[in-house]
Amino acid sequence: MNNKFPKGFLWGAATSAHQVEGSTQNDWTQWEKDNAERIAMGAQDKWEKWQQEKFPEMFTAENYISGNACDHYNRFEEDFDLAKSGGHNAHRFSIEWSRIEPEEGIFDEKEIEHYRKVLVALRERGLEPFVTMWHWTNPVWIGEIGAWENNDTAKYFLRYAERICNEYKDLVKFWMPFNEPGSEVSLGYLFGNQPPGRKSKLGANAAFKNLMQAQKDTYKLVKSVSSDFQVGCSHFMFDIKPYNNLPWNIVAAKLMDYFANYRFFKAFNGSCDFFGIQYYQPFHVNFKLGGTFFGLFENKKIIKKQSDLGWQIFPEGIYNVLKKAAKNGKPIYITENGLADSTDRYRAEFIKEHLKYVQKAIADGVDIRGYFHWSLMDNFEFVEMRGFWPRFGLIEIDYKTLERKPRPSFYAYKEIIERNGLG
């Protein structure tokens, strides 16, 4: 098997804006407040003894609040001139829709102004943008109107995409109205351990349907403004498997791999040229009666070698997940893949034998044009409120001087991406 990705693969990392930025007003920020102590008492239900001794920083409130977070948005310059040097030729991230409409119609033109800063500052740098248009952050204003909930909010986004859209038309090829919707229905909708912390499926079913239609929407729009732009959605993608050959957990696994995976591509097939694929673990699915009327699904990992979120390192997996998403005959671009790490263990050898498998399924024909590795920076991790403690930056922030430092991880990264194949 060749060694060598394509000519002009695209070579990067990605962050969103909540998680790097630093002080936000959306409604992750109250959520947050309002949530911390909670969710610190309840770290030691939550997370195994090791996890607990190796990170004694979650059982503290200030974990959960997101604060200055990174201090990106005021260094930004810095951290591209260290994406550049680490050898990227893309970078992906997202534009801060409460920083650009903080009230209902109200457009501000300093931070427009700040983001064509930042689009200028990767383009001097030979970067690349992919611009995620929204990564789960609402305007205060929107959440108070319901969220994704509200019929409207898919409406309110357009005029904001339509904004940004046109503001940026110069700077921007690649944009992704959404990160990740169909794992913000679930966490944010069903299970309601994010925000807007609803734990309904009338109202996971509305949200769902809302995101379909704004990003079928913003499609047009985007198409409009120019025909050579090319739009995508990323989804989140496990690798889907029984835990074990009895009937019912092959059926169960099916059942969830169509709810999962199937029904998101069959709904967004129409309105992307590209799909953005996030893949870190496996899921084994252990179907037991009982729990709730339509049984429970438990993720049994196989634990060989694990993330400090004890997320199972399995490398074969993006494999299975790219071949799935392939069916669907759109581009490919792994928009995420990462493992948390602080002593940056595992993170060299993650990369490369995933990698690996990224070469097999382009030696199989799918058609794989870039990937980003998660993340740029260590950050503030937002999913289900985990905060600073998951370390998953190729470059180590010290959270109190905020000094940045690449890890040994990015060194290996960047031979990688010099060779643009694997040795």
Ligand code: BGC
Second form
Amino acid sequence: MNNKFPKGFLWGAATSAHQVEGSTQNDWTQWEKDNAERIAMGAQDKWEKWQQEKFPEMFTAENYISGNACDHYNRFEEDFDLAKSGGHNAHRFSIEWSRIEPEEGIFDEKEIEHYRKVLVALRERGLEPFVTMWHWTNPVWIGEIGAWENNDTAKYFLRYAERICNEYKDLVKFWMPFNEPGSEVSLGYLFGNQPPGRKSKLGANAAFKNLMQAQKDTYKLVKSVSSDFQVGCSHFMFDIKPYNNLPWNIVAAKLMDYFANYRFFKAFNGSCDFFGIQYYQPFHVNFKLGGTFFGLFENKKIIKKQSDLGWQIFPEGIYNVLKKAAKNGKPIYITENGLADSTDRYRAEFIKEHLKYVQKAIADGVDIRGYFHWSLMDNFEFVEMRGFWPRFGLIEIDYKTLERKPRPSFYAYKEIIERNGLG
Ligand code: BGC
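Show the other one: the form predicted in complex with beta-D-glucopyranose (BGC), since we just had the form predicted on its own.
Below, the chain from earlier opens the complete complex, with every other chain and molecule after it.
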């Protein structure tokens, strides 16, 4: 098999505003303050013994407060210098709506200027920007009206999207309106373990409907600003399989695949030019009351090699999800793939092995055009409010001094990028 990637393949890493910038004031910031203590106290029941011993910071409230995060807001140039030195030619990041429009209809010119500087800094370093307009956080005033459960939110979002799309039209080509709407709908509105902390089937349905509508409307809007712009859908994909051949597990896996994938593929139809696929781990579906998916299924751990979060490392899974996503007939960018690995013992191999399977999918004819590792640097892992202890970075952050230190895997990734292929 040819071990080169296609010419012009994009290589980079991804981040999101709330996870790296620091000092954000949005609906999550408030939620963190209100819930940090409770989450710290619950760590004992949530995590395995080995995780508790390895990461005692999970028992402190500070772990769950984003605070200054990586101070990327002030240090973005230094961070992009590092990305460039790692050979990257693209970078995915998000614009923080709450900075741009802190009050309804009031746009902050200083913040608009800030993100212009961010984009210019990327361009100066030869990094193609992939701009996410919304990576889960909302301005406080949007939180106060019920966030995505309120039909008006889609309308407000469109106004914000129109503003930034016009402001940065000279600097951006790739736009991703929403990061993984499905994850936020289920974790934030159905299970309530991240903001807005709702546990409501009706609420989740409304949020799903509004987000999908907003994706469609934003697609039209961005294309009306320039038909050259490329608009992406971002979708989280488990590699879903039944744990064994018991009929109820086979049915459960089909059901889960429907809810987690096909329902989105259908809804995304006609609202993007490319698919942003985000793959982390397999899901071996076992029917069990009280499980993690809809309270009905659990993910059976059958693979020994696991990340610090206990996620099974299964590179072949990326091939399976890419083949499935390819049926949508759109070009694909892998907009997230990574692992929490504080000692960097698996990351280099993880990247290489996953990329082998990306190549296999390309060899089968799947149109894959780029790979963004999650993440450029350690950050505030806000999914299910896990906080700072899971370390996803190619670059290590010392949260006391905010010093940046590229990990060995940063250089291993650089070699792959420089060859545009695997050795
Ligand atoms: C999210 C990121 C997150 C990563 C690791 C993705 O689902 O988009 O924000 O940090 O997963 O959990």
